[in-house]
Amino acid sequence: MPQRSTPLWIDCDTGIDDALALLLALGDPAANLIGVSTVAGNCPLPQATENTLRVLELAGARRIPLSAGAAGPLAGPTADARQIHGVDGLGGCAEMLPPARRRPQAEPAAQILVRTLRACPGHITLVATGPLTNLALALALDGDIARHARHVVVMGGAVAAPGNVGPTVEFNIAADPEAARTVFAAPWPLTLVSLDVTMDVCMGTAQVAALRAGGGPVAAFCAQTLTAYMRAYERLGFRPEAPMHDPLAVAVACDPALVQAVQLPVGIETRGEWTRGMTVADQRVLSRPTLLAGRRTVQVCREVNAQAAIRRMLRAWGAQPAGG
């Protein structure tokens, strides 16, 4: 498991689960959050940036640098997820956050990512919890940065699981398939935390109660946003539970033992009428290893220890321990 000396940089489109992921990174002793960048996705870029600044303020982390990035994808229309995250991106819970006391850095996200990775070769783990536009733009500025990242953890995609914005398509990848294709093709170590595992890590009323019992502003905010998240999923016909998409990506960056993964070639479909944004993993290699020859692979998570992941999140957010 990486220790606190392992730096994490989170690139996010701060909606509800991104906010929870940030608070996990700030509360988990195995995480050392050194910077954050924002991208349009769950909500427009200005809202995502404002939400991020206010979440950092809530956690007393106003010294962590934050830069705003891409306001839209490399190609195609800008997506949003207001049906899940609400107009404010936080399920109507933004009013619980303190006002931001600062503005983002003037340097665009792609530039600061290049500069930061080059300054600390082999040390920084990037965790991407939104569309991959900023990472693709950084690669366009300097493709060598892929050799300077310690690791990249991407929350996105659906390999064997159903998609969440189409039969086979997941939101983060579908929001900018061209960027995702670039990021997956780059030669950095990459772990894909897809819907195949995130939909197995869900929180419900018991976890909300534990957070409410924990006291403190972070726990209270997490409880309220989880409640809003659960209601949004219930309105869409799901069980009244909140899947921990983005927090799981941070948890895996902190403790890779939470998941079982395999190395697979992965590509992103950018042209299909029904499959644009589809994450295509060549699972034939599991039974025919000769098909791996000369092909780039990424680590694809297939199983997760859901209870261990949930315990880790609740501890970081200040929930009252079971039996406490």
Contents of the next structure:
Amino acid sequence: MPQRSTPLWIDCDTGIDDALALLLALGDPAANLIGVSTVAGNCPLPQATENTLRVLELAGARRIPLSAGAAGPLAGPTADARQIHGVDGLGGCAEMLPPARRRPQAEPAAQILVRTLRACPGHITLVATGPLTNLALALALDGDIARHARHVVVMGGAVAAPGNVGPTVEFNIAADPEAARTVFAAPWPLTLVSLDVTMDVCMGTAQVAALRAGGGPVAAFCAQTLTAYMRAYERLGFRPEAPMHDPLAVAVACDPALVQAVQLPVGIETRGEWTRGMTVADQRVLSRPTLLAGRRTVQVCREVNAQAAIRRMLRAWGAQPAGG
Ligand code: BDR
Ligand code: CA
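Can you return the structure of this protein in the form predicted together with ligand BDR rather than the form predicted on its own?
In what comes next, the whole complex appears, and the chain from above leads the way.
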């Protein structure tokens, strides 16, 4: 039987791996990308929006609604991740993309999210691959949307794994902890795809070669931007490999069987000197289920089938199949 595709809305801060996540959603038959919104994060909002429009153009996805959202967090300074994603947000590869031939919709992201979720109750999966500002603003406009989303998949946080922008904190959550607190407290089914699993799904030179051999423009762009991403991680002292943070969130939205997860209460620390933006999971409930009583939980991914996830991504991006 053909698999039914999942209607996805991606909220992103494009970003190298956000671009790869969008191209996964556009190339995977299990995904049906119905809309995209942008938020400041890896780069300033205008750049994230421009990058997103150009990625959609590359994939020929000109009719997918694109709305710009928040230019900064609910509180505190606006983050950026130029160190990893470069000044253009795409590791210097933006120029490989076709120019955007349209502008974002006039309606701001939070409003369009509310309208879209209300129009299709129980239907849409939201995948957030940037700071959670737009989702928090949408909840502030209309808290009922938490009952209308089918599922929310958040790339962010670090539960048992170390953080990436501080000892315990991950970029997307640390960039807007107040927004994350709101989003994690809302009563929607939420899956957390944190560094605990994304750091296990890495691509390197073998995958770049398979993409180059794939030949099409999407594969060529993925190979080039992935190379820039690997080099950035290498400069920071990691192995020359790039973790597939945002693509993994899309892959999990399409196929939850890629991960093993547990239901845990998760709070967002907003006050600590070292821990502002930390995802604090109460793992005591695993051995003492009575501690769960009346508490809101989220699905926390703990193990991932990395090979299956990588295969899925490469296929969607048009890489040459292994042995092909
Ligand atoms: C997250 O931070 C961003 O730099 C990436 O795009 C990803 O969403 C990983 O911590
Ligand atoms: Ca991102």
